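Shown here is one chain on its own, the form predicted alone, set out as structure tokens.
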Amino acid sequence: MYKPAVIAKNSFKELLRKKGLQVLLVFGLILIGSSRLFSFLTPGEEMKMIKDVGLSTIEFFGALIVIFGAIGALSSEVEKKTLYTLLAKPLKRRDFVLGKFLGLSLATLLNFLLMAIFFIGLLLFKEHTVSSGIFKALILILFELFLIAAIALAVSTFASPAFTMIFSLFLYLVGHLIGYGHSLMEQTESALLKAAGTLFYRIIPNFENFNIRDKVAVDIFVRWNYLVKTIGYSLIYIAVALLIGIYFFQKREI
């Protein structure tokens, strides 16, 4: 893993000098902080539309900085030449993909801790503690930002970088509404959408599974095997995906 580690830690440190990572992430805590702006509601109301806020804003800027890190981790080694000599170089390909993902994952956590820390800190000022449900819905928000890492990596290794934006949007997208889409399918009368609809439903990743802030604001309790089984459902998710861009990135020519 010597060779994974020292590409990944070049791609660490490459994406947390991308000016439009950085202007994201400032995006987000803006709106984060934003959601003082409530105060005019009652206490209750408040504190419901504060978590709601802020645990929609890190899912949603965490999975636009997670894209477009994807699509500079590979795009930027190819403009400046840079992956030529590194494959040249005794490194597999397998290594290569295997290193931007934990380089991408390490940029992501990073992002994604500095905007719960703030969310957090926001919290205790307009509380003065933390429910064990935002820990809960922040965890399922870092595992979900890890399978839109893979999944997005995954498609830069064999798709231009326009492509891959589009795609991993759609899907994230398309992700959260597989499961309102998929009981729509099962009211219908057609055999055949029924059986595409199922299709779909098992392949493409239900990130709804990972969306608990609404109990979580009105202080709903999740059991803790409910985030095991879902941290499990995006493990699978992710050695797939991960599998995928490297037989991808092995046949690619270069």
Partner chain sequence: MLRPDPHKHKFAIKIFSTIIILLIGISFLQKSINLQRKVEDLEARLLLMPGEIAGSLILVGFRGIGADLLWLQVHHCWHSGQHYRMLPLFNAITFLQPHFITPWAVGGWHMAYNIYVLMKTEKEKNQWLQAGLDFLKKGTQHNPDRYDLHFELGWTYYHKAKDYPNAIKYFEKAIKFPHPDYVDNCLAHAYAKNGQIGNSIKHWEYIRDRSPGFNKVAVRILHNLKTYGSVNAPEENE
Given for the second form:
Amino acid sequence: MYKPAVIAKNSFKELLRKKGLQVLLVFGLILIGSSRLFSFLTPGEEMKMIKDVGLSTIEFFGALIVIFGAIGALSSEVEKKTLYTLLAKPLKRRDFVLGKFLGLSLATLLNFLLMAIFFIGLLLFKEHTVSSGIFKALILILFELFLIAAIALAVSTFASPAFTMIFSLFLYLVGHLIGYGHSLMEQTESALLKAAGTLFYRIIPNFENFNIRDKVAVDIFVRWNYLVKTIGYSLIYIAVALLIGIYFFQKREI
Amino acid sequence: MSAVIKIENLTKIYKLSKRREVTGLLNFNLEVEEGEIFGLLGPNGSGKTTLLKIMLGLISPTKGKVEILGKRMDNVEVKKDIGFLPENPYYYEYLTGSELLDFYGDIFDLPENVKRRRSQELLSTVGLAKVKHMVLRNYSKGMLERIGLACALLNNPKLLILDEPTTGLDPIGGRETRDLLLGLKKEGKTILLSSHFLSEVERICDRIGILDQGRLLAVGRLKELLKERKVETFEDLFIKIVKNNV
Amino acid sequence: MLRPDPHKHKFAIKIFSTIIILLIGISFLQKSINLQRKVEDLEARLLLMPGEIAGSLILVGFRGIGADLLWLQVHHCWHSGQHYRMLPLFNAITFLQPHFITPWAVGGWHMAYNIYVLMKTEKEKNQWLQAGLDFLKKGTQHNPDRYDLHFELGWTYYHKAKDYPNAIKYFEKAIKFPHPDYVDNCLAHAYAKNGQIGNSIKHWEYIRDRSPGFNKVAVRILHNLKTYGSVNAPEENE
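Got the form predicted alone; any chance of the form predicted together with the partner chain too?
Below is the whole assembly, all chains and molecules, this chain first.
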């Protein structure tokens, strides 16, 4: 059996048992369901709000679940010293990191599907059809979540759980603003600031790329080739994050 | 007989900050021959765990060389022939005993049928066959120690490394473990065990090494060491060597 | 250095050179994504509103929800009669989500009708009517491919401003896109009001043949137009 798959299977099992993640999932589902409270609005407005709330909840709670999951994936093995036994076996550290990422992605996918199916069910119940735009927005959210998983996991290979959490949440925020930050920096006179701005812009992932939900909620059409590009973008960034994770984990003293 | 473990000039310095350093091991040399049980003794913090961690590739040495079964430790393949039991083993508490063996079997890349057979055998050897479908959360400390031993033997290793193997066991369990280890020795396996139970080491080890503050202070057969240092008991020997070092 | 391992540096160099290559690849991809976001109107706008929950949400990329919350505030202002407080909210919402149609329509109507009647002088009334029309025009610029706002604009010209040429202009734009049947009725009425009886008859005939719901109305009005040259029969006028 492919070694990362062995690790993935085990860490998937472990993630499913995490109480905190289950609670987050339930909160997410409640929030998606609560968007029906807007029924005092006209039907068009109500649908828009259900879509906004649903998609945003799936993204935000998905991100929280992923970040907490990533922190637990490594730190629990370190704290409980299971890592100690595991790495004494013929297992490359690279395969361990890859396996953890795969397990985390699998758990992410499951959480995502639960929320997405509930959300789509709600839309079908209200409107009887779901536009392709909704599916496109959901797909991009999923790949954004995979990317967040890879980043949080990479950070957790060299940082404490608390730092990982703060850093990942911060990066999530900054990643949504980096586009604006860059265009602001472009206008400064200082060459140094400009260079720094460009550098950050090149390194920090631009999470706004994945954000089309504000557009599909008002029925703007998004082409499939945009999805292909953005998914490619997320896969390359995942590779970068995993390489960083593997590098630091290889050096780590256990 | 050839050396299964060959350690040359091994030094490990932990950097706590830019100025502060702690020596884990200093110019450590050791050879362990095939088929012997070697006991590593030392007070807490003497460097036993550091040595085992380096041997297993968990931490990297500052200087020096470790060869196990003729291969350098950064080659993961060596670990296929090593069995390791950590001190106070702690496993995935949501798995059952047989699931745990199954998981490690996959990590060792054992063929499905071999994995099944070895798990069954080992579970009855360590006396856990009845509780193999119980999750590890409900195992007692002694049971965890036993399942740990089963994990360590799963790959039929040539070299067995045990860190304080009988700490969690009751006298009967300790006895059983000792018999098991002697049986393994008869099969030609090499065993390295660290302990601070002098009696345990005295009873089963062919040779011993005494460590303190990262240095190997004495190594050899117990009888020869006693004669050399002119003491009666193992305990006196241990205390004399460690005290002299201070 | 005491490190005995010569592979260490090689490993670091391998990893980091791969990372740099990937990041360079990504910067090209980002350029292409940026272009597409701009061209296909996927770009989001940034609006900072200190102290507003909506403002903070918008920051983290939840513009839709931010706009929704502001829209709920419009509802609140509406029911508590705070007419002027609604105006900045309309601007903010339409800025955040220019393709959210309802705020454009409601905002334009609010200015041209509700604030209009609160005004005392003719001059002020006309200023608000114009403000409403301008707001709707801005909306049509953001949403030129749907009937909604063209129709709203046409209707405001027709009904409130009694400016039939302009009403016709926007109704004609509206019917180019999928639209409900009453839009055609409005256009046909506007032709008649503007004295373009020929056009009006043609359009009523179109309505008679196409929309069963308005068939009876169309038949009656066509009769009136052809007989009396006006939508209503003389006795109906009195």
